[in-house]
Structures are given as C-alpha cells and as structure tokens.
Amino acid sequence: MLIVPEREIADLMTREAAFEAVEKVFAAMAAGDAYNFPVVREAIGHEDALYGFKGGFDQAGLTLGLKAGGYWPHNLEKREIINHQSTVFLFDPDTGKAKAMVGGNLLTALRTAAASSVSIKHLARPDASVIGMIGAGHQAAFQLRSALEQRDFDKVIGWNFHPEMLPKIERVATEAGLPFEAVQLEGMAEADVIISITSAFSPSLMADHVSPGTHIACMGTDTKGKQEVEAALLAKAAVFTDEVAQSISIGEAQHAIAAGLIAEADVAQLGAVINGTHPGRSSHDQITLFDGTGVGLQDLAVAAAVVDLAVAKGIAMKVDF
C-alpha cells in the first residue's frame, strides 16, 4: 500500500489539476460511468463533531475508495489545527486490496474550490465582473483563488458573520490586484457571481439579495439541517448540483423540496452541462445556482491524481499491508 501524508500534498496537487480531476468526474457521473455510495454523516456526541464516510466507484477511471473524516468545530481554538479533518483510502477495484492512504485535508479544500469553479466556468455569465464571498473561514481563500481564474473579475465583495475575519479574503483579492469591499448581505445584489462557504444551519443569503443573471455556488451545506440560502432562492433559479440524491437530502435543495417550492426533477447535474446534454444557462438574466454537496468521487479523483504524482516524484511511501 502507498501512503501520501498530508505534509506532501501542497507540493503535489495544484488548483489546475484539482479542477481537471473534478470536471472529469462530474462528466463521468452524468454519463453513468461513475457513481457515489450513500453518505454516512453523524454527530458523534463528542467535541460537537460531525463524522462520516463518502465513497464511490469511477468505472471509467477505475478509482474505488472512500474518504473518512468530518468537522471538529473546536480544533482551531483548542489545538491550533484546522476544524476539517479527513483521510482518503483507495482500493484496487480488481482485487479489493488497499491501494493507498492519502492525507485529505488540503485535498478537501482544493476539490471543494474546484467544484464551485467548475460551476462558474459552465454557468456564470461570460461578462461577470464582480464576485461576492459569503463566509471567510478556512476554505474561503481556496474558493476565491480558484474562482478568480474562471472570469475576468474586477472587484471582490465579502460578508461574514464575524466581520473581523474578512481580511482573510481581502488578502486574496489584493494578491490578485483587485479591490475588496466589505458589504452587508443586501450589498450582494452587486455581485455577478456569489460563493457561499459557511457551516450555517439557517440562511444568510435571501432571494431578494440576488440580482437577475447572478450565478450562486452554495458550497457549505452537506448535512441534514444545514442551510446557507433562503429556500425561495432555489425556486427563482435554475438549480444544478454534483449529485441529485445528495442535493435533495443533505444539500441546499432539501429545504426547497420540503417546502414544496421545487421538485427533484428541477435539480440537474452539472456534469450534464459539461457533457453537453443539458444547455445550462438559458438567458443573460437567468439566476443559476450550484448546490455543491461534496461527493466522494471528487475526493477519490484528486487523491488518485496525487498518488500518481507522488509515485512519479518518488515521494509515496510503500508499506506492506
């Protein structure tokens, strides 16, 4: 079995490689060549932690495995380590033997950012110029860096429940040579693209905060009960997702479905747009929304890419197992 520890990931996986891996796996899912297993996601009754498993099988890429991990909300304050902790395990689909164990923390941030960026590439208006960020936690900087590569943005605006954290995303904007402005949620009406990346259980972004033609990427809702945007916003938008089954059960669509505002048939796979079997955005004024629930196949795709790079560079550790 090969081991690629967390400390090696930053020198192996790039944003570009993560984007390519996620775009390919979304396309494979929509084509029926890859599928995710049911998600296990539970509150463990210790340290307020959420823990679970996401896995799947990509028959096209012959990638089989799972990611184990979750969210420990007190890690940063108590232990000075990030709150999201995970490890990816890959298995040989021919034999079932353990193939690799890969550090999953940075990979999770990169693949989550790649997913929203894939949605921006395929759904945002070509002339989008202002990007809005809701949330300024650990993953926000990854989201913004990746998103800025998808359009010729000329301004970044941001809101966070704790405004003292906004300098984190202001630094990313400054690195890119763009002005940054902290706004109230109503100010998001200026944005052509909005990324929401929070761990909220009640909505921040309301339907009347969003202007016609905006693309929204909702990247924080991956558990029953979580919610970042008002359910009425999904009723106003063309809704796309990574995995429909997850979107309607643990993603943003769970609330709009429960309220009877949309039906399962109203949620389309982003992979279908990538493959050309769905037209995607239909007009300049249409609001599009990507419900990024985070699928196991994303993790497996980026982990498999890292293993190949680690082997090529002689970094992967081999152990008998």
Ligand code: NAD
Contents of the next structure:
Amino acid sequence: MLIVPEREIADLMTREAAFEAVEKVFAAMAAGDAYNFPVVREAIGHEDALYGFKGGFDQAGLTLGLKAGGYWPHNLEKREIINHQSTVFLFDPDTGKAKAMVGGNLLTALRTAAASSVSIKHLARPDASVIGMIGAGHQAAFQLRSALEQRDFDKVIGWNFHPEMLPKIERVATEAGLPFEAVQLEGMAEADVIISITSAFSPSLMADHVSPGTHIACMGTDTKGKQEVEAALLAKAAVFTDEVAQSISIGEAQHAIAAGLIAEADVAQLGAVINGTHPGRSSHDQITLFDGTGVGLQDLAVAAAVVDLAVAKGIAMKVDF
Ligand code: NAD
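Having looked at the form predicted alone, could you now put up the form predicted in complex with this ligand?
Every component of the complex follows; first up is the chain already shown.
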C-alpha cells in the first residue's frame, strides 16, 4: 500500500491536475460510468465533531474508495491544527486490497475549486470579464485563484458577511495583477461570473442582484438547511449540479424544490454538458447556476491523480499491508 502524507500534497498537486481529474469524473458520472455511494455524516458525541464518509466507484477510471473525515470545531484553539480533517483511502477494484492512503485536507480545497472552475469553463459566457466573490474564508482564495484561469477576467469584486476578511481575496486578485473592489450585494450586478462560498444558513445573493447572462457557482451549501442564494434565483436560471440527488436534498436547490419553484427535472448534471449530451448555456442573456455540493468521486479522482504524481516523483511511501 502507498501512503502520501498531507505535508507532501502542496508540492505534488497542481490546479491543472485537479481540474482535469474533476472534469473527467463529472463526465463519467453523467455517462453512468461512475457513481457515488450514500453519504454518512454523524455527530459522534465527542469534541462536538461531525464525522463521516463519502465514497464511490469510477468504473471508467477504475477508482474505488472513500474519504473519511469531518469537522472538529475545537482543533484550532486546543491543538493548533485545522478544524476540517480528512483522509482518502483508495482500494484496488480488482481485489479489494487497500491501495493508497492520502492526506485529504488540501485536496478538498483543490477539488472544490476545480468543480466551480469546470462549471465556469462550460457555462460562463466566453466574454466574461468581471468576477464577483461572495465569501472570504478558507475556501474562497482557492476558488478565486482557480477561477481566474478560466476566462480573461479584468476585475475582481467581492462581498463578505465579515468585511474584515475581504483582504484575503483581495490578495489573490493582486497576485494575479487584477484590481479588486469591495462592493455591496447590489454591486454584484456588475459581475459576469459569481462564486458564492460561505457557511450561511440564509440567502445573501438575491435574484435581483444578478444581471442577465451571469454564471453563478454556489459552492457553500453542502448540508440540509444551508442557503446562500434566494430560491427565486434558481427559478430564473438554468440549474446545473455535480449530483442531482445531492443538489435537491443538501444543495442550494433544496430550497427552490421545497418552495415548488423548480422540479428535480429542472436540475441538470454538469457532466452532461461536458459530454455534449446537454447543450449547456442557451443564450448570451441566460443566467446559469452551478449547485456544487461536493461528491466523494471528486475526492477519489484528485487522490488517484496525486498518488500517480507521488509515484512518478518517488515520494510515495510503500508499506507492506
Ligand atoms: P470558513 O469558515 O473559512 O469561511 C466561512 C465563510 O462564510 C466566511 O466568508 C464567512 O464570512 C461567511 N459567513 C459566515 N456566516 C455567514 C452568514 N451568516 N452569512 C453569509 N456569510 C457568512 O469556511 P470555508 O472552509 O471557506 O467553507 C465555506 C463553506 O463551503 C462551508 O459551508 C463548507 O461546508 C463549504 N464547503 C463546500 C464544499 C463543496 O464541495 N461544495 C467543499 C468544502 C467546503
């Protein structure tokens, strides 16, 4: 069995490799070649932790396994380690033998950023020039860095519930040589692409904050009850997702479905657009919305890619197991 520890991931995994792995696995999911197993998530009654498993099997890429981990809210203050902790386990689909154990913390941020970037590549207008960020937490910087590679953006605008956190995304814009402007939510009307990545339980972005032709990637809502955008926005938009079952139950679409504003059949898989079986954006003025809920197959795809890179560079630790 191979081990790739968390400390090695930053030097091994690139945004390009994460993008390629996630685009490929979304396509395989839509083609019916890869599927996610039901998610397990439990409050374990210890350290206020939420722990669970996200797994799946990609028959096209022959990737089988799971990501185990969750959220330990007291890690940082008590132990000076990050609150989100995860590890990916890969198994040989021919034999069931354990194949690899891979640090999953940085990979989670990279695969989540890759998902919104894949949606921008396939759904945003080619002439998109202004990108708007809602959120300025841990994930937001990864999201912006990756999104800036998808179009020829010339300006970044941002809003955050805690405005004092905005310098975190301003730094990413500055690194990329782009101007940054903090705006009110109404100011998001200037954006051609909006990424929303917050832990909110009530909507910030309203339907009338969004201009015709905008692409929105809603990446924060991954649990029942969470919500980042007004449900009416989904009724105005062409809605796409990674996994329909998750979108309508734990994703942003849960609220529009519950309010009867859209039906399950209105939510399409982004992978179908990648495969060319769904036309994607139908006009310059159409609003497109990607409901990125985060699936286990994304984790397995980037973990498999990082194992290949680690083997190629002689970094993977081999243990007899
Ligand atoms: P974080 O704690 O670092 O940042 C949280 C962000 O949410 C900050 O910008 C904060 O200002 C904002 N926020 C907090 N309360 C808010 C409120 N009431 N209204 C509006 N904004 C508010 O978290 P993070 O690691 O950046 O993760 C952000 C979200 O993304 C979380 O909900 C997390 O579960 C989710 N996430 C989703 C995926 C996926 O695959 N879709 C993957 C990883 C994380």
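Residue numbers count along the first chain shown, from 1. Note that this is a predicted model, so its numbers are computed, not measured. By rigid core we mean the largest C-alpha set that fits within 1.5 Å across both forms.
Fitting the two forms on the rigid core leaves the C-alpha of residue 83 displaced by at least 2 angstroms between these two forms. For residue 264, the Cα coordinates differ by under 2 angstroms between these two forms after the core has been superposed. Relative to the superposed core, residue 35 undergoes a Cα shift smaller than 2 Å between these two forms. Here the rigid core is superposed, and residue 48 then shows its C-alpha moved by 4.4 angstrom between these two forms.
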